[in-house]
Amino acid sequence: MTREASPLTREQVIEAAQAAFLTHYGVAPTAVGVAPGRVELLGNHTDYNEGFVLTAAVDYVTAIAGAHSQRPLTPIATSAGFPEATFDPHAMEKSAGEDRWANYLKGIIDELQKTGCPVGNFAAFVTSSVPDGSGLSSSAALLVAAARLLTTLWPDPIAADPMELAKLARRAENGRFVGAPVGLLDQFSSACGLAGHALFLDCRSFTWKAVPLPAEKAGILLANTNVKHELAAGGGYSERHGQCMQAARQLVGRGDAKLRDVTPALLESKGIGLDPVLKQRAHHIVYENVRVEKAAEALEQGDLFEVGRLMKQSHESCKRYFENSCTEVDFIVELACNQPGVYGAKLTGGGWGGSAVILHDPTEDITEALNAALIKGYTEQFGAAPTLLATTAAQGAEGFSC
């Protein structure tokens, strides 16, 4: 997928996406699905443990244009030089080569037909403005984008229920086509996302509401450290996964149990004899927890200084209980934080790399001053500069007929 130091816009991408059918296969697309990356304000790690989460949609998104097709196998291309993959998909196989970031489309597939949906032979060309490996959930929205897609091509009612399609979207990603054992948030936010306005989730219930996050009262930036990571090759994630697993049974006392049941009030009675690893790893999920909520709180109090704080307080959290930040996020973090006109700022995404978000005072002086400030301390400290990605919270997924 194409990565965009100044990206698109999310009609331009389409565009791109359109036209790059049209050359590739001489034919224009019938259809387009789009859906944005995503900005995890707050609730790291918390979606499987079944807790809370503080999200949006952001502007860069991943677009897919496609057609039925006649030819015996499906051909998807993308913009970025990666090869062309083939398959039949009613005889799909995981593919472990180069063609396997087709894997994403594949498990979407693989999860509609078990709906009844009879998605066919067809052929698609994908463009993303999404940095791969940022943080931002590239894999999400290339998932979500290839349902809204293929739920155009073929329509299907799920495709009428964005938190439904965001649940199979999850389950294409947990799959044996995939095998990431990431929660609901990535899909979520991705399809669910409203212009103006974060979102908080409850990964239990799958209830969820909007609270405001204006684009002129608070400025979005990502600092993409370019030190990539990939979930479905591990990277630390399912260690985590398991610890926080481990810990709930242990703690709870149920074999079905998650860090959502544990209260502060539980981990600092029963802790004391869990092992240290699994009660760090706990800490960080239980407390967190609480932080979400008081953020959406805040939120809809306009008290921006509060969420800032409580970022500050969840990427402290990841260093020294989850240790799943690295040095690169915590230089940028730090240096954020120390701008004048910054809120807080923390480790975004799974972690292991990727990028650092930063709430900031919107004022174009106060945006400039911090960027100038990013860019020249972080070059200076590991000889490049990081890419810095202004957004807001932006638009869910979309398809459409062209």
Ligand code: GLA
Second form
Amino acid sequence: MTREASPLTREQVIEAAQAAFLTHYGVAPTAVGVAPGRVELLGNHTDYNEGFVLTAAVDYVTAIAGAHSQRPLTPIATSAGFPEATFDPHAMEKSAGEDRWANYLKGIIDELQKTGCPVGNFAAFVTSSVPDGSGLSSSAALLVAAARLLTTLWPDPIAADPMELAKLARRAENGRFVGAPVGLLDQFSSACGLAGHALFLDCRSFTWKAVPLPAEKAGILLANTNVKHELAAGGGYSERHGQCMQAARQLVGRGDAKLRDVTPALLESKGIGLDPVLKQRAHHIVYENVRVEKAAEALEQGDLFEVGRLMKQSHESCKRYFENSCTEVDFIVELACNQPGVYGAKLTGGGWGGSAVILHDPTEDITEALNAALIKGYTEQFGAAPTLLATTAAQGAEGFSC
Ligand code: GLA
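Please supply the coordinates for the form predicted together with the named molecule, as a counterpart to the form predicted on its own shown previously.
What follows is the whole complex; the chain from before opens it.
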């Protein structure tokens, strides 16, 4: 059975980080940063196009326990089986070695130092219930937990505003230590999550609102295919990013235009002369933005059937226009949508493998039958079971002294 057991609670992950710090360094930590992963409910690749997203923080979290340190080098250890990283926070270099996971922390330290926050030497221990490569953005959880820990150790005004902290974490991921051209969806969800709510974000104005997504009304299930197709390793994402920027420039006729500036009417009139591939990419983003706005309205009215319908359309659009899905994810989306009590399902995250998100009636019988059907159907087709992770819409990140 590959259905994951319930995750450790947030409190258990925090306690584990504190206990591991004490065992590892022989002293108690003085602060903790904790941050959840995220699930993209709707708004696939819309974030870096300055469009809309509908997202939620999840029950799986990363906690980092830490304390100021007088050692010449900062050690960061983890329970995840990665080797301990040590570096000087005043002379950091990007690592290409086995400790490259710590590049995310270096990115946060770098961005905090740029804002004037005097991050110096510390020691830290990272513990997480966010499975690596699960489609729940373990990277955002690590980034935002680090930002919360460090702004607790070195108090900084930026910590007062979760949105500013999310933007800082995105800069860290875009910047020289990580270098991924991602949008704000992951870091925003992790920093701003609200229990029992999905978050609707305008990635241009950075205004956002929480819309109800109560656990007793909707179950959220992540089905990870555990496959990663070649294009996923940075290439596909960057290529789509480039195509979107090019399509926006040509459709709007301005160098700094984004697909957010393109309405369906503009796409239909000006799209005629556009390269067919660019037109397809633009089509996905322009109509995905429309779907996100509609889904936020539907959630406000408690209409989960409508949200599910929009999710299915989103997935069709990924397949047909954005071409970032794959056979395995398509199969699981279709399988899920044919089960009783399922509102909708779609690819979630970058694509070319990874996970589907399924929104369903959370009653126990339906949930059990859905899990069983997914495992059976997928295993029969591909010879290996998907990993199923259930979650609710959860609280966002926090940092505290201890
Ligand atoms: C990844 C990125 C996000 C977003 C999604 C696709 O998760 O990190 O910024 O672009 O893909 O919606």
